[in-house]
Amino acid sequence: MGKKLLLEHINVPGIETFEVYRKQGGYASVEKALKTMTPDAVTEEVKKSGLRGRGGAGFPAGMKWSFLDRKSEKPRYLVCNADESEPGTFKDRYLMEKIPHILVEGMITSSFALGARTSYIYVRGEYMYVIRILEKAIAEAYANGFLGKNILGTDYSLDLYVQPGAGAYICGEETALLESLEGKRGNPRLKPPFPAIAGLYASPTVVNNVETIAAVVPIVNMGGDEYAKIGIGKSTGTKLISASGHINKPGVYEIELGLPVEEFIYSDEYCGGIWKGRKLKACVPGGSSVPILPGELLLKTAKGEQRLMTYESLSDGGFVSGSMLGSGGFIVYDETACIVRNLWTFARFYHHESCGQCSPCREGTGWMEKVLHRIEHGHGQASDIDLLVDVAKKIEGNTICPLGDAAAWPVASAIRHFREEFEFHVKHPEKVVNPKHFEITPFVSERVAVIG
């Protein structure tokens, strides 16, 4: 069984309360940091740990912290990005709901390292019940001297606030989040300047994901070098995976990075295999914005090497034969899944969530949705397939924020790997009118094999 750092005490009754969390060693990282370490020393431990951002980009967290403008006379801020809106991703909600104090503890320790005296947790609007849980945990931390003035008798003070969003996916992009937090429309900003120089209220700001901030707790407790021993290569530590789709045991799993993908899908410890005894057709391994992979390229790379649950292994082969670990939204599809219908669902989402600031994204996401609707509902033409590829290319790399890329990559990869399926929809419209067409008669590809 893999090592658990964040979910170790998940099944302890009452772990959501301060009293029980404290008995399990909670807030030890705050005591250690404030009483025995300097802010720079905490940052150095995060650097040594090799922790990479767990929200999707995978950028080294310690390096991101080091970019913060510490010479500025303006106040510094730490903002937690809890605007978890990526389809297929629900790990942060689970962590905040079940163990809210680990996030509060991580915010205090991280804020100390960054020299922030005011910090925020920005939560997606649909998570209102989670917001109530966080507010209760923060109130308990204040009542027990871990928030407020002179924490634990030191000269460090911190105020922590929870701010609900309004249900906009675009606010998961850090500069759009900051705009929303300032009370403005959540549109991404042009960069530079980057948030580390001019973020919240034009002041030096670090924005990190929920899981990233929670991971600071075990890093400080055990030391960065010990944390780095977990995992493999540059993919250190543990990672929360949101597993869903056609598997026997959907849920949130904490894995040691380096776990073979095949073991994660088929072992009883994790997903428990494909449901109903069916075969593996495809998988989106990192949330809806990453390229989809057919089963054979999910379990092994194009070079025939075992695919691992790491940033490097999942991206091996680039977008031609690889994907991304992303946010860890692991969506599995069996042989009855329709790739075209799934892609149309994703396209509807991105069209709806585009902020409209950049015309390639504003117009292009709508075009892709319309063309995919046409193909899926039996009205497509052969030229529509290449039209989708062309529109995706026009969007990718031509927008202020990555939402355009997030909309384009699934389209390009689905056609790259499952073009036959799109052609089948065009050639046999009468067979795809029923939304459950491949549940009735699974599509058999001459190029892509199902696994099982």
Ligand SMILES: Cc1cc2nc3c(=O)[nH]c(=O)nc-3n(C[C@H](O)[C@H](O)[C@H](O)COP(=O)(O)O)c2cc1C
Second form
Amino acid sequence: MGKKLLLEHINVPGIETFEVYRKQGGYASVEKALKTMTPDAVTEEVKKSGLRGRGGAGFPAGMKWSFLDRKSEKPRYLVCNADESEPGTFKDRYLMEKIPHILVEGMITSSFALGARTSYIYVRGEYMYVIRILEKAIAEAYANGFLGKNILGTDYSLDLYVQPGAGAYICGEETALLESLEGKRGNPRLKPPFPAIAGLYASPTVVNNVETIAAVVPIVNMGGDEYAKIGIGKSTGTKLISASGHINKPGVYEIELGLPVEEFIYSDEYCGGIWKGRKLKACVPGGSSVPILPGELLLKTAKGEQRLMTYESLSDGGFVSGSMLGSGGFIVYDETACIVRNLWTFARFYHHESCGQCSPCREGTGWMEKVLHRIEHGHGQASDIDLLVDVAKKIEGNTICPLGDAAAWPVASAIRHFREEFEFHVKHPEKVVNPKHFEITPFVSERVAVIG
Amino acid sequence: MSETKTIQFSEETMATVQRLIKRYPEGRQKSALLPLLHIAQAEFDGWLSPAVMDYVAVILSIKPIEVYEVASFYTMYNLNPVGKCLIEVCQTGPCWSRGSDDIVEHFEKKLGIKVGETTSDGQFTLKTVECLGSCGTAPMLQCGGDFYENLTNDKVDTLIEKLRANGQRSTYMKDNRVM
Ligand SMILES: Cc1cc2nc3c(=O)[nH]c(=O)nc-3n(C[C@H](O)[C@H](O)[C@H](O)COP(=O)(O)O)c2cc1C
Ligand code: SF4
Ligand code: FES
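Follow the form predicted on its own with the form predicted in complex with the named molecule, if you could.
To see the whole picture, the full complex is given below, headed by that same chain.
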């Protein structure tokens, strides 16, 4: 069994209440930080821990914190990103629903480190019931002196609020989130200035993912150096993985970074293997935005090394033969899954979610959706495949925010690894009219061997 | 529908609204717009008519256009009337891979409507939506702030019966527990 830092007490009855959470050692990081440490010392521990942002980009959290403009006269803000809308990702919801107090605790300790006096947790609107759970937890924290004026009798005071979104994936992008929190459309801002200088209400702001903030709790409790001993190289600590798709046991798992991918998929402790006794065909290991990998490239790198669940190993080979750990949204496909149809759902998603500010993204995502719809429904032409590659290339790098790239990468990678399948759709329209066509007549490419 | 009703929050809701506005710094009351629109939608028949949006603009001392542009940007706000129960079935990759197409088809058959339509008795509106962060329990749907997960055709049948018997409007803001 791997070490559990976030989900250790997940099965303790009543852990969602303050009382039980506190009995399990909860809020110790607040006591330690506020009573025995300076804010900078807390930031130093986070730096030493090597913790990387769990929202997708993997940027070192301590470094981000150190960029915060501490000289400004303006108030500073910590905003927690609980927008969680990347297809395949549902770990933050699980954590907030089951152990809301670990996020509240992390928010207090982190806000103290950053000198924030007001902090917000921005939660996607569809998680309205999670918002209730968080509000209850926050009320309990106030009632027990962990929030509000002079926390634990110190001179540190903090107010913490939950803010609902209203159904827009783009509000997960940090500057769009800040716009939304200001009561506007979620249009990403041009950077610079970065939020660390001018974020919420043009004040210095740090935006961190739910899991990142929760991880500050064990880091402060055990010390950054101890935390950094877990994991491999620059992938330190534990990570929540949301596992979905064609596996026996979908769900949220906390793993020690460095676990072999093969063990994660096949071991009974985690995904429990591919469902219905079928074989592994492909996987999107880090949320819908990251490149898809065929089974053999998922389990082993192009160099033949065992693939591990780390930022480095999953991206080994770059976009030619690798992918990314991303948000940890691990989506598995069995041998009958139609790559084209899956990709069409992703393209439709990005088209729907584009905020529309940049023409390459607004128009390009629309074109990709249309062309994929055409191929998948048996009206495609051979030239459509290269057209898709071309559109994806023209979006990439030409937009204000990374949503454009996020829409382009899945298309480019699916065609790179599964071109035969797209060609098959074009050549045999009569065979693909049924959405479940591969389940009926399994498609087996010569190049893309199925695994398992 | 709501046009005949006076557009005004109850005193209780108004108190909540005032409490919400205090969460933001002086002069930043516009930050309360998204929560207010959720509340307004719940109080006024599940959708935001122009009159309702104008009312929200007055409360927050902002221009009506500032409300319209936000209301039209976010998918959770309905700018047209919807049935009492808005059924939103997720159809993105992970849900699709576990059979969301079949669930949508089953709903269409059971309710006798297509995606995007409302039943003639005004009870159900059927919609497909993108990933709701519940891919580990796919296929799934959302109705009025409740998630229904690991769906099967049987579960869909039971749900339709349950919602029909209940007869209430499903809303995100259940029991008037407004934030
Ligand atoms: C289109 C888009 C959507 C995003 N969605 C999320 C999200 O739902 N949750 C999240 O934590 N980060 C999301 N991010 C990343 C954030 O912009 C930001 O990097 C992150 O919140 C920083 O937190 P971290 O450093 O703790 O990971 C998204 C980025 C983009 C471009
Ligand atoms: S890349 Fe797309 S989502 Fe991002 S700002 Fe441009 S149009 Fe909006
Ligand atoms: S794909 Fe349906 S909840 Fe994520």
